[in-house]
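Starting off, we have a lone chain in the form predicted alone, written out as structure tokens.
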Amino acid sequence: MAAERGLTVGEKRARLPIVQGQMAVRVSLEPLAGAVAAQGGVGLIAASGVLTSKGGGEELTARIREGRKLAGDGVLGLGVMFAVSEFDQILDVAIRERVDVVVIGAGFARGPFNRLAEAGIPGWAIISSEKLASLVCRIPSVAGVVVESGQAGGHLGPKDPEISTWDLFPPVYRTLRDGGFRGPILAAGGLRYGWEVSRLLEMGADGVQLGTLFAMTDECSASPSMKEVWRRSRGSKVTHVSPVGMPSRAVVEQSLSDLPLLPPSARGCLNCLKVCSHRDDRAQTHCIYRSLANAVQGRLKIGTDGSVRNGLVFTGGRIGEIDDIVPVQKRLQNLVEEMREDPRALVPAVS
């Protein structure tokens, strides 16, 4: 059965072919990652947004060690965005603490994967195109790949920000396998039900990465108000408000005209990103970190019409179909039960 296939991660093996997606700015920390790993999935602590704090290296180290206690003998890794300024320091911590896997998104370069491979730690790349798939095939140090569609939450990599997993995964998967890539290939973006997971495994995927389903759990570190916005949301939309220059997916109720602004004289910039128009262009006043942190920390303003202000609430494309906040154990139990159903009658046709 698909649910019993498991997923090989370096020298370890997760009982379930399910990876919890990295959700930065303190959404997926050790309580969530440790719980997912303990229940048989692959848990990822999102490092991006931790090292921006004072003493961030020490904090990240402590969170990894606590996550390992929660995970037991499960698979616990680190998720990091290549775009963050502290990327190299995060890799230092990951290697020193011997995490089970490092998943790198929001940019791509050969060097980090070479460095991880030399340290004996598998490095997985998040990609969204056949072009990048062809490049990955020429880099032996890339140990695994997550193919992320436009239905994922947060910043979006595909040229078409609306493309589904069903349309993106097959050609990228074929490019990787035809090019000789033999590591695990995962599908990600807009997945909701276990029978969709089973269908993707039938299509060749070694596993899936899920974000929003795990964000809406008791163990997620997002504020109660942010979780309530997710629970009540009717759907998602693509926005173009981020100063990093990429489209992003947020709840449909998001008010884009009332995001937190920091004028040039009062920015107090954390220099959290390598490239950021808010820092580099004096005319730009929207700080993506502040907007996301406001939401995670509970400073949202929710209007009587349901609109969300004063914080940016990222989400995946299927948010309108999820209306519960449950423990990680229950979320995974539901997925495994659904994976045992007949997938072919319950998912859209693959184009």
Ligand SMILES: Cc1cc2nc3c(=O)[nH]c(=O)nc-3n(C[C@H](O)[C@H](O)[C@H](O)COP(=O)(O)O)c2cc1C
Contents of the next structure:
Amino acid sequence: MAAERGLTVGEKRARLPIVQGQMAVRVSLEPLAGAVAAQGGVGLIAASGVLTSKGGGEELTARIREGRKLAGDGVLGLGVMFAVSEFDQILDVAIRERVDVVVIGAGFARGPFNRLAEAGIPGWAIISSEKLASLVCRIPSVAGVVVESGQAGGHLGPKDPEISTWDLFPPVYRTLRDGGFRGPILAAGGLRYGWEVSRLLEMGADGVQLGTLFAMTDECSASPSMKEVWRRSRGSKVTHVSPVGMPSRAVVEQSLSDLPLLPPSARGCLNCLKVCSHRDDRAQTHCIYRSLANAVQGRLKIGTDGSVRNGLVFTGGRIGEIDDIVPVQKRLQNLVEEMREDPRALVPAVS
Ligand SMILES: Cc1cc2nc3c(=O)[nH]c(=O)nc-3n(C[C@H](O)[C@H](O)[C@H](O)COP(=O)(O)O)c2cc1C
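What would you give as the form predicted in complex with this ligand, now that the form predicted alone is on the page?
Every component of the complex follows; first up is the chain already shown.
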């Protein structure tokens, strides 16, 4: 029986084995990440999309410093997608500001993990396959792994974009441990209740990463209209419209026919991605930055049939079962109580 389950992150330890996943563009900023960290979880500021603005380096730095104040001695990290153009600059800021952890998704290369390890900052990889798990075992600088299933929100890595955490986590976990990987291994995607967290800890996970449950909190930076879309949503669906070239999970009400394009001026393009089928061929798909920003900034249009237009509302697979917007403290308290309902898992209290 586990006496107390926290989560080791480099030289720090979070009281709860719960990570708030990065959510771009500007969905998980310092108010959310700082609150999660202060309440005993691991909070991640999503850096992707912050640096695209002029002076973005200073903005990201300021957000990390403010997050640090909110987090107290909690664990505060940065999340970034390898696919974004400003990836290297974001890593520069993370290292300069000495964040507690950097979680890297949407692509993989060993270089960034080596850089972070040299700087003494743990770098965690988001992976979705046994193949990548085998590779990670051969790269000592990868300090932790998030195994993300097809039920996660946003862009999806698994070959089968519908695969559940229950089907994906066990073989990927086994591959990592059998291959000698010793760092923390987390499960992510479509987790709703604390007893599911307990079950994953029993299955070997060192913790979980949650997205949608934290998106639907007061501290999340998404617009009230985006939160209302989440609150009312009946479910999710996999879409194949992202110019990144990966499938992604959005609310089932999402309309895909009217997503924003770039204005005719080439200057409208922020060059935010290393590879973008919309930038490279305007006839293809839509501008993902504008689509996400329109949702986060409240420029969504809701059709009389409930359809969600003019922006992209990413979500995890359990959205239909979450209908409240609550403070982070309440969200974590609920999870911890649900974890305690399983007598085999003992977790510390949220203060
Ligand atoms: C609105 C939204 C935006 C997201 N953006 C990102 C992102 O930019 N990068 C990333 O690696 N994961 C992203 N995710 C995935 C989350 O970090 C998390 O791993 C995932 O949502 C977990 O599944 P859950 O939402 O069912 O808990 C996003 C998820 C949501 C809901």
